[in-house]
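Single chain ahead, by itself, as structure tokens, in the form predicted on its own.
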Amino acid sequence: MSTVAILFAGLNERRVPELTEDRTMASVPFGCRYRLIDFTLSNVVNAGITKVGVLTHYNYQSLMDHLGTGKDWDLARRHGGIKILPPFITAFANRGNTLFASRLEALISARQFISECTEDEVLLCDCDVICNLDLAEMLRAHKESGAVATVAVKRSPVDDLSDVSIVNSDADGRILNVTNYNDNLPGEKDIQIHIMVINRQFLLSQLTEALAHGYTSIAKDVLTRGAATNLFRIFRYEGYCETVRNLAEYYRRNMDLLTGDVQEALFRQKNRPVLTKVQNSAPTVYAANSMVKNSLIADGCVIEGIVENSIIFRGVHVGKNTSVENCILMQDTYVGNNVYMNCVVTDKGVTIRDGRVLSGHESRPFYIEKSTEV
């Protein structure tokens, strides 16, 4: 069975504004050295799948920049390989002159890309799903049980969650129907991660029902709408996954890799390895006073003072008698001497001066916009 994959790299950018002004929600940096297309694009190559489009909606430019030619996911290749798929203007929008709003509608838009692959089903995947997911073992499941669909879900408690979509199944895993969160179905359910297996006759035949009717949502204009006449099932992953939903939630996911029980669910699965753009920097320099504790840091760093708990990506500068506790600083920043940080998330190329006390709360953490000065 042949596949093609297609990520969808910035329905999200709305969740987190303060992240995805400059850059679609697919590169924001997450870490110490990856952004958050690096686990969904790994995942896809992971299964052997070579023919990659990602689907862009707006400030992809920095998403461009650390795919290139796609070469450290060994997909620079003469046939398939990783095509960005640019979002344009299509005949059923141009009414509101507004770009794609949902997965339906910009599948619409990468209908012609759809329509000359060769491929026997398509993958669909967003780009903000924190997961190492046996894509593989997906696919074989999908394959023996001869469904149109198989949707990826993940039985949780949905207290808390409002935005999500709840699939209702049978004992035998066919999907019944796709639901919003309602307040009135408490307890675990089987949420959507959204990564999916679709036959592409059956998608492309989708695509133009859903043009001919103004059809917008996978969820209820081609699972529910569909159930009762297709075979849709679900595929249940139980191990870590996750998505940003917010800034609060963005910084939780950060501290989430301090803990063991994630690094061995992300990073140390066997032959299932995350892949990232390859960045030659000098090793991270620490000076004699400085004291680590419990934290990720990537290359090219200088750490002359204190960090705990703590993510530092490359780059980052660190200054004498400056403690640095449950923080996020991304690239380049600099950290003066005498300063005091608590629950900061700084974005690229921020200068902190000497003497400043800085804090946030893990529930509200204090940000810092990329290249400002404090």
Given for the second form:
Amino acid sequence: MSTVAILFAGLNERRVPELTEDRTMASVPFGCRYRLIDFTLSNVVNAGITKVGVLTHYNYQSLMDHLGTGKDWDLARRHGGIKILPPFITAFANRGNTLFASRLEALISARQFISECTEDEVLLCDCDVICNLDLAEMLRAHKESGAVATVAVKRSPVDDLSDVSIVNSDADGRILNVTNYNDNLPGEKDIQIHIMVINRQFLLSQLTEALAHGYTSIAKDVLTRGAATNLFRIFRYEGYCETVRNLAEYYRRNMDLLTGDVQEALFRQKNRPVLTKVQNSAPTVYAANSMVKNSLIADGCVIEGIVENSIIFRGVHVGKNTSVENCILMQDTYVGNNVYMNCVVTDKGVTIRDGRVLSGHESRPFYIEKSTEV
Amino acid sequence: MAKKKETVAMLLAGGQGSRLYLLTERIAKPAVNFGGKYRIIDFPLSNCVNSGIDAVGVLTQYQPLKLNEYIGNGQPWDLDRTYGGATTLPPYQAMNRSEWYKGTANAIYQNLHFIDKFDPDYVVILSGDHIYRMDYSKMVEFHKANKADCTIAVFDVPLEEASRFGIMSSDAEGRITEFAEKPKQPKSTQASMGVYVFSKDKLYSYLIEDEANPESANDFGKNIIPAMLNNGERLFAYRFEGYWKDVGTIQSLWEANMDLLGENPALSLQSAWRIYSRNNARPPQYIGAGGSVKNSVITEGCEIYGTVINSVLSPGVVVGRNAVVRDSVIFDDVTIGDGAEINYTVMDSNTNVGENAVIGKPIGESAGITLVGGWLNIPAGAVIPDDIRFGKTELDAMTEKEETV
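The form predicted on its own done, now the form predicted in complex with the partner chain:
Full complex below, order starting with the chain above.
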């Protein structure tokens, strides 16, 4: 069974407008040295898949910068490798020149790419799924069950931020339908984590159908509509798997990385490293008076002050007699001397001048936009 | 088809580095760790690419496996090129001879056909055992301006150390008048850095002549340079001002690592002249709630739950709870157990230090650096004294003794 992966790089930008003003969801910086796409892309590569299409939408310059030739994920290949699939707009009027708004519409725009593939199966993944899961195991389960499509789910309670799709299945794991309807009954549901494997020929036939009938939703128009006649199955994933639905959640997901369990689940899985663009920053220098506790720190930093419970990206400078607590400081943030910061998220290239006192709260972190000065 | 390159660099990376003892048991000296995430060879290779030299022959001989693997296709240094790039040049069998590289000059002589491919005007000869950042293109400009046959980079050393180096005397214009290899009574403090620029034709004629002489040691410092001086060729000294250090001994390797530390470090790697290295994307470094890091350089993949003071840690080092690492240089993937104490030590990669083991002595009380080899399992509670070299033999002796007791 051969598999090609297609990644949705931009669908959920509206969830964190602060971070996605000039980047895709896939290229949102995360966890000191990563972009969100690194987790999905590494999962794909670690499962032995060597051909990956990345469906882009708006503002994908930052994503292209990050991916480059795909070399850092071992995807600079003569055959396969990484292919950016830019948004499909034609030069001709009256051809429906609108950008896609759903996964199904995105796939329709990539019909050409999918039909030219020779692989048996297509793996469809969102790029904002933070997990390190063994996709090879999912592909194996898909093959053994003989299913037409296998949908990864995680069993969890439906919280109030329910921008979620719930997969209902029978006792054998055969999908009955997919809804985004929350019946508010207590207990856990199987929630889609937006990773699925689907037979390529079947997918192509569905895309033709969708084009003919104006279908827009995989959940409703493919899975629910076809559940009676086709074998669709769920694949339950039990491990750490989270996404980012707003800035506070972005903040929490970063802070999760400070716990041993999450570090273990994401970063210490044997043979499944999380790969990212290598930038050759120099190692981080800790001054004699630095004091760092419970923090994750990238290379290329100079730490002269106090850093506690924080996520520090590459090339950050923390000045003398400065205290950085519960913060996320993105690449090349410069923090001067005698500064106090608590629950602050700085985007890339922010400068915090000497003596500033800044504080947010974990429920509402104080976000400072890219390349600004305080 | 190849394209002409004005300058080709030949990097001599075949040396064993026997004075690094355990560190070069399995790998050649240029592949030894430095400064956290680097290998010594990253410095000349990065210098080349930052100087605009993109055809580099790397001559390997001693324990080449790791070094060849490390250089690979040259991609980390942007030296994977359609024309040129990095090429490893091991000794080889030819139609009517097959021999190891007999000396530095012979190593280049055996690879003249590699240089020919690029039809260069200048050949830069480098060695793989120094830590420095240098713009070779400026030195080539200096060479051209002087219409020199050979230019040797020199570095001012203290007079008392001068007898360890090749020492140059030069006139007011910088023209070299005298060269003495490791002189007992040095006449100057200008030491050769082992960086040469040759005009290609002169280099060829002297290498061919030298090869024909069975008495010759086939060495640049001992034979080629003196022969050129005797014949009145134009040799110039190019003064280099900046950080330069030979890391051929455990002491000097430790010192060079320590030069990265302090308020105003002698060597800072955080500047624009970037040093590139081959590294896999490891997770960011994590400093635990009970961790403490002072005056140290730490890199990706490290987990610090104990205390690190005045030390340089390579990727993937784990320092356990209440463990203390002081004044030490630790290579990759070393695990230091809870409560262990490491003082004034250089430790090779992949060694596990058991809980509460004590290695070395604090710098004031120590007679010298403790060198601990790689891939060892040091038992819990072990005590390894100061100023020794502790490898597999010593570990076996230690565990045997414990068994008999």
